[in-house]
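Just the one chain here, the form predicted on its own, laid out as structure tokens.
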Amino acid sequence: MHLSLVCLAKPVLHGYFRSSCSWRVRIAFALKGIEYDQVPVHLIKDGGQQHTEQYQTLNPMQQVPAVEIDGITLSQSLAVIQYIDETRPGPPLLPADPKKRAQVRMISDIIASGIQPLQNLHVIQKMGTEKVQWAQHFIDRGFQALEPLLKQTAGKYCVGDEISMADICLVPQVYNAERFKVDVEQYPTIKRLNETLLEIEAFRVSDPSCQPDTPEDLRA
């Protein structure tokens, strides 16, 4: 695949450590081998660093990640991974088989547009003291629709076996599930997928206890 020049600057990630999105981009650059700089944007210290007249410009929806990339600038973690895809050698992380990519496309949206974004930051600060309850209500109402079909879907990882967009979507979203105290032992399905994932060194050096923005107190 021919790259232009502009392909040879390393990409820039403007994320946070913690932030589901974030992480998928940075699982994405790790499976493809791909070099990149990190720019942290903290979403609480100073009301919100992505709240800032500079990092509007980057990204309007005032959200993270924002990937300057072959001169362009990205937004959406979905649209980043599969420009990624569609740009650069490595693994594919969509399957040849229509059918198959279609499931993965599918997990993927059920993560990122219909569970994860109820835990965003700016959702549960609206939701005061019940911030929790909220969060494990919509995780394991997404997980209960989630866990049949990657039962169908799932051999080593999400859909076959090779590892696809579903799993980078997968991993951030368990441990947001943790981090909320979902227990996920009533998804067998997704946990087996979530502790074979997390053996992969691509999901270990992505983790949000070892990026440059993560507090030390939360270091591996």
Contents of the next structure:
2 protein chains.
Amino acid sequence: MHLSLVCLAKPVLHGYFRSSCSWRVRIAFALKGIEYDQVPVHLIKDGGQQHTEQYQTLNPMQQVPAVEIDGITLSQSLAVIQYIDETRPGPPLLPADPKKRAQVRMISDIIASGIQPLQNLHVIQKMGTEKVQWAQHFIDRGFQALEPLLKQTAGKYCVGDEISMADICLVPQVYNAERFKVDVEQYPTIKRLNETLLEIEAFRVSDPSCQPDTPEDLRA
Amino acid sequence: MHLSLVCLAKPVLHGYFRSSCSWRVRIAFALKGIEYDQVPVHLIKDGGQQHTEQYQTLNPMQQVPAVEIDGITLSQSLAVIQYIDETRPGPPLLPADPKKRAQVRMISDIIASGIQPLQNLHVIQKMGTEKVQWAQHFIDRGFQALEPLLKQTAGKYCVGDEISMADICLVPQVYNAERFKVDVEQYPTIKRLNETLLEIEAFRVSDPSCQPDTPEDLRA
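Having seen the form predicted on its own, I'd like the form predicted in complex with another copy of the chain now, please.
Full assembly next; the chain just shown is listed first.
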């Protein structure tokens, strides 16, 4: 009885409304139709709640997200998304074809390894007055690579005509680009995909503008 | 006939002997017993051969590795490794159990998204005289997170007793740590796993000390 209760417990997402990596996980949950609870971790208040001893037991990298699910705790959004995909019914988040799966992972990793880590809060905080220029440099470098790749792989969405993990990564990264005043008009494929994806319910309900910890003045 | 020739062609790895991400792919090929050709891309000579127009068609991120395989070109080492795993026989590089798979991906991503991108050549080149201190900071931060996680997940290897993608990521990252004079003694689990893994043939033959482009004075 106890065991089955553990298994049936709703997943808990420890995240932050404006964290692009938390947003990725929110989109995955929404696409799969999975109910979950959110525990806000304020990345600025009190010097950053991600640095508390309690939070470090959830994610020793002191970053969001951390997800409690099925009795384990996971960090790293792409690991979480692929775990959800491999254990939950609903629309697949990776295509069945191995070559397309590889393309989805390549695009996801260009964002998750090649762009986001270089413009995330911890790095930006170390850059002082150069922080906007630094973030713009790395987002532009990544988008300059993504644009020609997406031109080859995209159909309606990033890879073909099915929504995938690549789309889940793209939309929050474009949001970050806009926050750092990157000119997204330079990247017509990225811009078109982002606009298409933002029409979809799962992307809208998981948007930073409408989360439990979104401050009043930033609410849509 | 033409198509089958394409499929049977050996994969081509465009990499650099000392690149940790290239080394990851070399380990995966070796573990699977896959023959491949190497085309060296010198990251320093001529201002960096990864910046040539020709190379950018292989990897617009202007980084190594890029892999030509089965008629497609892939970049991002974890996408390549998982593609190999999903299309080739031989020992699996991810466990069958979904929770263990997630732990393998989490550990791999802590390295591939949380550590390596912050100490790679392009970033370090921007840091000038602070480059060693910067690299040490991010490697230590990552290892401080990995050590307690690996204590929980490791058996003989990073996750349980089977070699996985997490091990493939760990060894090249420890090599980078040593290059940047990080004190690996502080991380007994990481140190123990690295030593165990370096005994394995697939890790040894793919080592930076014995690649086609390894300079004479760095050869083992």
